[in-house]
Amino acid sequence: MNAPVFSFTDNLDMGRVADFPILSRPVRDKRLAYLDNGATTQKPQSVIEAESKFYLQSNANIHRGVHWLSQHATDLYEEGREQVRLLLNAANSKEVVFTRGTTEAINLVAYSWGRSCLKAGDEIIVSGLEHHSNIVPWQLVCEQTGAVLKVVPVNEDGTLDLSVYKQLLGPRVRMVAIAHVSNALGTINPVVEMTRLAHAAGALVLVDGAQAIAHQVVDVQEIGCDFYAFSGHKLYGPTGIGALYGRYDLLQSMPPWQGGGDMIRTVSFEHTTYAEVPQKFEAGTPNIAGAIGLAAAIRYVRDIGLDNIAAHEHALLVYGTEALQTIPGLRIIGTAPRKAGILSFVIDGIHPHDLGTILDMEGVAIRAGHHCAMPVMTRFGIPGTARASLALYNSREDIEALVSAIGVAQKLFGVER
């Protein structure tokens, strides 16, 4: 390919990518460039080898247990727990509820406190950025309380309309629910200002925070979320394992919303007596190993450090951003100043479906479609794009590998460059 004209320093020891195994196999014969990191990424033998070492040394139930190895697996359990209070700098590692990801931890704030303090006619208000996973709760809420989903509507670019949203903050409104970052254009939204003008307007604050967590520094106390949700599985750790922080005063509040072992205090016929934050919330034997891996995962990033992440990934998507501009007939979707590195477009003359069946074969792994997130491609007129996503092992081949790519699919169907 011919390379943009761009003054690429690498911000990172790019010797990392020795430490995740996958990225060494080859797919289709073809180097792996793997760019579905929006989708999950992938795994550093850290994270691999913490939750191995626990089935073959610590593997116990938490909590309840009187013997060593129960004692121990809790104490690791627990320590994955701190490590998320050190991710997010929450004030509290009580402030932590361990859940399966993004979406159960929205669930549970939208039926547990959706349920328990919304009435007919309060309103929830939503952005048009949003994916399925925070549209689809607030929704059923709605539907069992009466409650009402306002949407902020996206400009040209990506961005927020956020004279719009001012104008939605009235005094019906009780919940805002906004992604930090868009998972199909990339767009960082400014939730620290969403977040204040919320608040002053008497509403609470939950932040998804799956597309953010991964790559940039996150710190609940200083957006000032009065929720903050995230998976593992974008974080390089592993899957089925997230977290919901919350304010503590809010959690203590709010009803549990699953029963079972571990999340009471005392049961009879008569009455149940539910244990303390975040206890309360987690019902039944969790993902140990997974909230074990999670920890090794955030240790992992710690210790790069997520400014570092941030600033090699920005490299990348301005080298991207300009390397795909070069193609004829090709359209970024999602143009906003401040961009996490995710490059969604669209090709005259191919779906975003071929294109990453194409791609593959050269092998290249994007994501092509909706992205969970429908109301974005209404919004631009399209059925889907297709979708690369950076993360800390990508490199500048890798954007190369997909430009080149690119261009067997536009000879394949005959489009002229």
Ligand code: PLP
Given for the second form:
Amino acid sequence: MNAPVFSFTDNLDMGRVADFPILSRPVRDKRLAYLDNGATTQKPQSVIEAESKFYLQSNANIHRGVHWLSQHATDLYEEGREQVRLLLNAANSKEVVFTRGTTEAINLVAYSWGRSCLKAGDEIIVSGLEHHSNIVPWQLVCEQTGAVLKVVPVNEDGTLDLSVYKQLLGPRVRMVAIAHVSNALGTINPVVEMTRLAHAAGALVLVDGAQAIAHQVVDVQEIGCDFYAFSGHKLYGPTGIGALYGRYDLLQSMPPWQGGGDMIRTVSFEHTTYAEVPQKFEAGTPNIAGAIGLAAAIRYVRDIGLDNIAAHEHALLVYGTEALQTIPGLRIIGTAPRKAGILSFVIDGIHPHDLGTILDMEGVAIRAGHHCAMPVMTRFGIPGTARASLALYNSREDIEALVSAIGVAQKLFGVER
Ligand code: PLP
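If the structure you just shared is the form predicted alone, then what does the corresponding form predicted in complex with this ligand look like?
Every chain and every other molecule in the complex is listed next, the one we just looked at coming first.
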């Protein structure tokens, strides 16, 4: 890991806490140290206000109304799409499909592209560190088409074994579906290189960006991927909204996956024709308020600068790693040289769930378990880990609260330091 490039005395550290009303509430009569950002992030005032302002002043259904409010709501919703385009540096806002989140975005590709394009014997590559959301949809489509799932193994430090990846990239591979950042280990995968190699082998690439989107600059043109999926709620935005970026020509060629209102051009009992992308993939009334809240979240992180956020979280990751490494009996799982702000660890003599419960009594919110990534837990021979995951509002104080709460747990379990 490189040296910290961000100072904790900078305003970004403490100033930003005030933007998030929930962070000032005590939990169990203790100061809250919210370190479960990999699961979901807290929301700044501007996002909360954007959603409630929509219901107070602009609520109407979109795309179908002739009246002013409907057109106004449509403009706000489509402005959300433009914000996503800017965030991802997509070439065209038609390449942005709103979904419920990462899971739905990956399922959309697996169902629409997978069911129409895959044949028996075709291959899909995933990696050994994927979230279940980037495994199960592909398994389902394999069952339906006879395609076969291949897995890139994970090295001891949590990086992917790229030599095996290169060997797996044979002529039958049609899709590589890979996490940008591992939610369980924090590994930042070399998605630019992996995409280049996949394309050279004639395969498409889907990047699961759930754990990257709030923590670094993401540029889909630079990555060169065909699809990129993310969730708004991991980006300081609302739940129930996210997006799929898809290359325009690919989205155009893919069949719809859900039928209903808004995704059609004409309907008769004999023949139905479909709307242009992205509407073709947005059947039914979408999460309009969610898209507007997401737009506010994107403005919020772009105002701070994702480079600044990345630098802050990296400095905190280095600080947290050093602090945890001083604790006897603690082992960090995931020590890749390029890591996002995720500290996954196990402690001798304390089950991660017990640890999570005791930390909670101290006001420290972490996640414990398999993190919806059971295969990578199996790879490391553990049932789960305790995971502290960082966000832009975390500070050294949160890490210190974590370390001290671990001390309390070790005392309770008779594991003396
Ligand atoms: N992929 C990764 C790497 C994740 O960490 C998560 C959620 O934790 C998901 C996919 C699924 O995201 P969602 O539940 O928001 O659809």
